[in-house]
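Form predicted on its own, single chain, as structure tokens, below.
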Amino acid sequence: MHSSLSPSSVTDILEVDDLHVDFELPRGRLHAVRGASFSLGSGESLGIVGESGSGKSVTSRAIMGLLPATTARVKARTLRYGQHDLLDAPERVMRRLRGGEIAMIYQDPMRALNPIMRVGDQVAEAIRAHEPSLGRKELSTRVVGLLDAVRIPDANKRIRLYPHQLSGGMRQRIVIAMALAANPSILIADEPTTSLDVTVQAEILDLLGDLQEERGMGMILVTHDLGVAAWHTNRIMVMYAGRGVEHATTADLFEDMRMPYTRALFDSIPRVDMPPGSLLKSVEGRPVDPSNPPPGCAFRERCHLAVEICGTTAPPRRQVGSHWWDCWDDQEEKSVK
């Protein structure tokens, strides 16, 4: 793990509280988030983690208010960035927001780029959306800087390319790079190796560890894999139809895994110890249709510990701590083996 912030040790610079994002569509309403709530300090690392259709991409562009005005209906108790009202602030307020103090990076670095300019052009332009009046030596310096700093060798050279002449793992520093351009408060890193194969991901992964401690940035890592966030966060949020079911510092959440749907997705984790031959484990069922959520707990129908209670009233909240669960089951004791 890249940091031991403690949560004492960090300062809120986001907070959200009850968030919920319906999507109106032809067949009905469909019920994308329903009341996810959590915060992220400067400098801290949050992942937030679960399968896709849980919740989690909706939630990062409801902060960066990305989603379509025509169908997303978006509303919460909270939601701040400092002193702004994110719900509320004007456009012109957000314009100046995104990229200047929350900057994304998204899962394919081939769509995230346009393949008609070069590079070294497109960091230019992210660098001059919030310095208009910068002037050209001056530019070129921070393009190559920006280079330099996500790890891209032969900066001047690779200015002038084009997106297709580059591998994933470095359009993916040059998506990075173009997020960094106004160094920002927040980076939030959406399944940002997706598309990378298993050794350009974890030199991503670091490589984003490395600029958030450097730059103190807050970062939102948004990711399927329990394993990737036991890695690069200080504290994680498991989210399931739309729910946070379970937070807790890393270190507390793999001690301790309370929610039956967080043991699922680690016990689907594949491991260099299992014997050859074995199946690999998934979490058995079907997520819900978001259009018609369930009564009562959303997992019920893929969990082993269901009762009757579990289809129709929603679970309480139990917590100790830091550590919070959504889950009927009261065994006060679990361990990861």
Contents of the next structure:
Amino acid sequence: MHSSLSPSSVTDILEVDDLHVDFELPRGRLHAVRGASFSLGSGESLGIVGESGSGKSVTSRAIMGLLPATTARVKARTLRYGQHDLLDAPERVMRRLRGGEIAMIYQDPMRALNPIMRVGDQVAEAIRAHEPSLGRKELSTRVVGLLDAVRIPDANKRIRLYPHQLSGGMRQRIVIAMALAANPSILIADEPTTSLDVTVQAEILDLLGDLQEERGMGMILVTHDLGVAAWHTNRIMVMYAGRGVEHATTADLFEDMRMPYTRALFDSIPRVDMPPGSLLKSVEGRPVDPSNPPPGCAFRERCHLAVEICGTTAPPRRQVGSHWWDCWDDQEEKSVK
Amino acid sequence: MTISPGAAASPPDTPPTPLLETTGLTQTFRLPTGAEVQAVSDVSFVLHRGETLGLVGESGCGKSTTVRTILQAPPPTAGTVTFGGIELTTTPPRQLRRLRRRMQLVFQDPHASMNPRWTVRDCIAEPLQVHRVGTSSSRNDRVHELMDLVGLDEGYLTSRPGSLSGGQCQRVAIARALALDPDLICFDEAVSALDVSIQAQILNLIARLRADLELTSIFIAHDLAVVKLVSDRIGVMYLGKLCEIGPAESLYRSPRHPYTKALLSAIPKPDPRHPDRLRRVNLRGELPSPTDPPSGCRFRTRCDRADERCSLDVPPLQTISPGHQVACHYPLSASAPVEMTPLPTRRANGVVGQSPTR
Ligand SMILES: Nc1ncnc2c1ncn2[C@@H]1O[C@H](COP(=O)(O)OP(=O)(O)OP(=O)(O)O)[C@@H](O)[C@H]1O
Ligand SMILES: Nc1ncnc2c1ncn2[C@@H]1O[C@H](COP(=O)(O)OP(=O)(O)OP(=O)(O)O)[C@@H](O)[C@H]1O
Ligand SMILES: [Mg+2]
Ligand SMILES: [Mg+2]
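Switch over from the form predicted on its own to the form predicted in complex with its partner chain, please.
Below: every chain and molecule of the assembly, starting with the one above.
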């Protein structure tokens, strides 16, 4: 039927093409995002991975329209959600999308919760924000239903507790329940488990993966840990110094990391199969200064493959199917099928 | 001034005394509600000079409290702590304060442990000043030496902590902890808040310092792969109890306590092609309340091996093989390894070298 279109281009609910975000600060202009491109189909999950300061959160906040209007300058070839052009949607529309269609959860569950309000009431408030006409009975059924959905045992009892009476993992479940209140079609999870304990981390990531599948939601998982993205995404975009530098399906990426930074990120993850005393292959050196990004490839100072041209001219984008990466090094291009 | 490992090395003919030994260490807190929490319960272990002990376990199991209790802040409710041959629990406060300079702590949030108005130089020099070590010019030399040691550019001498990245700030915290040549350094989640790239740099720094300075340390982190990387031995805690302690390699290869096994199998592997996810041993149920821990073995409510005996008798920590102890009535057999086979990766898989032998 639609043989000329790739399947994903038919169902993409979110499309981001060449996103740029600058901040106009008293001390000058800061280039936080300098070219990020990806799309998200409904029911798909995308990982945005990169080191601290690489522009992951700014990218997600640009989608949500949550950047400070006074200082942020957002530009893009395309920034679209469904039929909405997010670049010039009126704030009224953005507010509706934010609450209902695109939901976001953050790293620290404590910050998203009101410390002096019972968690049940907070979930109820999140539901009522979208369905003001709901009766009391119905509302409390919905609250308990949502807490069940995020696998909170004894939901009936726990709704009466305050955030500080819950463990970190339980708190994050409450935050996820609130994000699900309006049945969003996209859930953006910005480092959702960084502040949690390892056993709980795995549980929360599994929960997010299950919910995303059950509900056919699109999910964007923002993380600095390629290992976390490995498990819970269909596709990954790696960012470095504000730029998307490699993008592929998760399977393809782990099969064949092309941009040297992606490989370096992978190598810096400690693995349990490493013997005690092993040294990690860390990316030495410092990230580039976002107010003064160098010409050429931003990664070159930390790259073991760098040659002269990397310092003068931006690397070409190489593409094989949906896998693309920016790099001057092409020795292995022929090996890709 | 140079950096010397352990200040008081024992003469060659006496058997090596451990730097640190705890016996029956217990810390009970009384909550405002009147309930009591045994945050640390009957924990005994030894730590030899030059050795690093990793402590792992779920949030709230008592790792931080163990370390703080060793440093007598606050002193234990019961049990003893012997440090360099001195019994700390009966040491008068004045002498204890002097001993404290030989034991240093590095925390998770480096920004919080530093005065934002100070410069990096002030932060690193503070312990030297407080303990009136050297002259102002020798202290200054020492600050430079320490910055070099932790890989901080001298350009940062006059920077304020607020303008440093998390990784740089943690380097300052480590330099500060090293300033007085401590015998023992405790790292409490010192790399947990850092992103993986920076974490790798700091872990490599710690590995280097351990080798070069023969540091003795206790290393707490919730990431089990991280702990394994830097530890000689590892202790696993559950609800205030030490349930297993043993050499890092063998404990990970073949855990003997069911809880250790469950913890290890919860580690996400950084590769989607790894088949382990399906084989994860899920901990059933929730962590019991620390104010009302289960009788007998505290882990029994979540253990699939538990029977009546486990609810009656507290399993003692027993030696199961040399240097390896486990507190379980029904330990796993040594031949039941957790599946952790490395994947065939296309290129080098991250291990670039072994630390020099100590
Ligand atoms: N509101 C803002 N005003 C000015 N600069 C900002 C603002 N938000 C972010 N930045 C800057 O933009 C750059 C990208 O930040 P961003 O928060 O997107 O990084 P990140 O990849 O999410 O990092 P982390 O892993 O630390 O969360 C950084 O240099 C940051 O300091
Ligand atoms: N000062 C205190 N007063 C009362 N209870 C405390 C105090 N300090 C710790 N606890 C309790 O003691 C137990 C052990 O806490 P501890 O902080 O040692 O755990 P942990 O293993 O370090 O956890 P985490 O991984 O979250 O840092 C917890 O139940 C905690 O609530
Ligand atoms: Mg961020
Ligand atoms: Mg702790």
